[in-house]
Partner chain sequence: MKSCTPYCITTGPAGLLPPAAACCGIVLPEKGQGLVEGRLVSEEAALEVMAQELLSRKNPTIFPGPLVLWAWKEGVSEKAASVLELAEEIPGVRIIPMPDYRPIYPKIDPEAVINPCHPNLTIWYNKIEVCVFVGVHCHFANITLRMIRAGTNCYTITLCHSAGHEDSMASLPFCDVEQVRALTEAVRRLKRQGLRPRHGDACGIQLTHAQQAVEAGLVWRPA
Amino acid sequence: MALKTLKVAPGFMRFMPKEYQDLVEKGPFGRQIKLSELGTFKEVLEEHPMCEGCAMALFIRLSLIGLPNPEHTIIVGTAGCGRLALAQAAIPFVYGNYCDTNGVASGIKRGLAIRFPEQDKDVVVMAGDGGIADIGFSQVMHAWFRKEKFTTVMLDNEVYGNTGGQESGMTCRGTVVKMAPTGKQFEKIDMIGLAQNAGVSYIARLTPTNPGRVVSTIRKAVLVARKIGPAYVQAYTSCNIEYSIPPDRVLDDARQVEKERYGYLEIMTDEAKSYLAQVEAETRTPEAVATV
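Can you show the single chain from that sequence in the form predicted on its own?
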């Protein structure tokens, strides 16, 4: 949770595992990573046990690249496919109960603010549609109503992919899945509309078809949540197992869904927009460029 935690006593670095040395010397800690640098630095997530072609794994990888300060970030997750990758990343991961990720994140964020008043600490909830829109719905909404300053990222695969194919609140109406053989009877939950009604400061909807957009969106969401108010990112991350999508067709599916009903959307308050403009201006100053 800080750059100093990566340091070892002088003279001992050469005895550390090569993976650790690379993470310290070539990792994203302490500097702003660009997507164009992919392949030239040591990523905080390089191995995971998720399925071949998993869109969620791709989105998580890109999201971790987008974190403004991974060395000062904690990720909160819960049961579901996403935690299989998140738990492998070189970033602190807190495993919450299935219903209380946003409650846990609220406590962590407040505690960090007290413990480190001079250092911004970012908290990011990253969980599936079941953990965010179904079982964790109450905690999510109340965190938004309280204007808790952390980011909530929904990995929306529109089904309970980790437990056998039950329909979720985010499954589209009429969709037939393993445990909804007659098709879902109700509409997909409008989490974007609910976030707007709750006064969330930054809201975005996207798919993993545009890697640069994913990185930029996550960065903006975390920055807004750090200073202004809650942020919400809803990402289409199809479950190619439950929806029988061949691994090499996952992004084709994402492009089609994006075109039909999951187009890129970004909504933010005037205060959030002004703050992001200020951050952008500061990063373009000669002093900031020289520092980087």
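Let's see the other form, the form predicted in complex with the partner chain, since the form predicted on its own is already up.
Nothing else is written out below except the one chain.
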């Protein structure tokens, strides 16, 4: 996508659905959006078919607000709950096979760099724990080893929620889910540790309890991936259906899990740190403030 694709041909605006008129006139494209502006602009994702109270849907919605340049972003996903919402967002979405999201993202990123050498194009893989840590594990690791410059976001609901509750590599040891009646026999995979060992430039772990933090974490991850190296964000996004959490208690659960074992964590290389500091300084110059 690019900004020029968001201009309606003359004479056709009156026939466009309201949603598209709003996206053109009040969308987040071509400008920096702050979370505090929520409600004053048209979000790239509003309606979606995910379950009532779904933490993953909330996290995705916030993540999309955090994208620094949604008009120059492509999202890669795969089978699972997340893609139900991602495919409906007003951002190009590529549906990778279950095992190859990070391979597909590598190709897209490299292709875009050749096709648009003057324009930064961001690629973000957003997939579940099954897509990232189990079935897509090999390609995730190799993309990190190759230092591919894109962001990988794991929507970690700690279960295969879309297919009825099978345990995943990210399910905690001992957890009983519908299709794992004896409880999981092994530890949760330490993807954060693996990312560190693979030399990922920016790593974060979080829950959707703090919307501002979600937005800023995604923004930082995408910026680092754009210029420095791979970024990895691991987000706890519970499956309230498979874990039987009442919809109105989903955030209570997230707070509890955050307190016990999923506290906010941010690890980055010195290079990433100094780049983010530089970006921060640039956005605070009087000229930049005046344009925002």
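Residue numbers count along the first chain shown, from 1. Rigid core here is just the name for the largest C-alpha set that superposes within 1.5 Å across the two forms. Note that the structure is predicted; figures quoted are calculated from it, not measured.
K.L.:
Cα of Met13 displaced 2 Å or more between these two forms, core superposed?
P.N.:
Yes.
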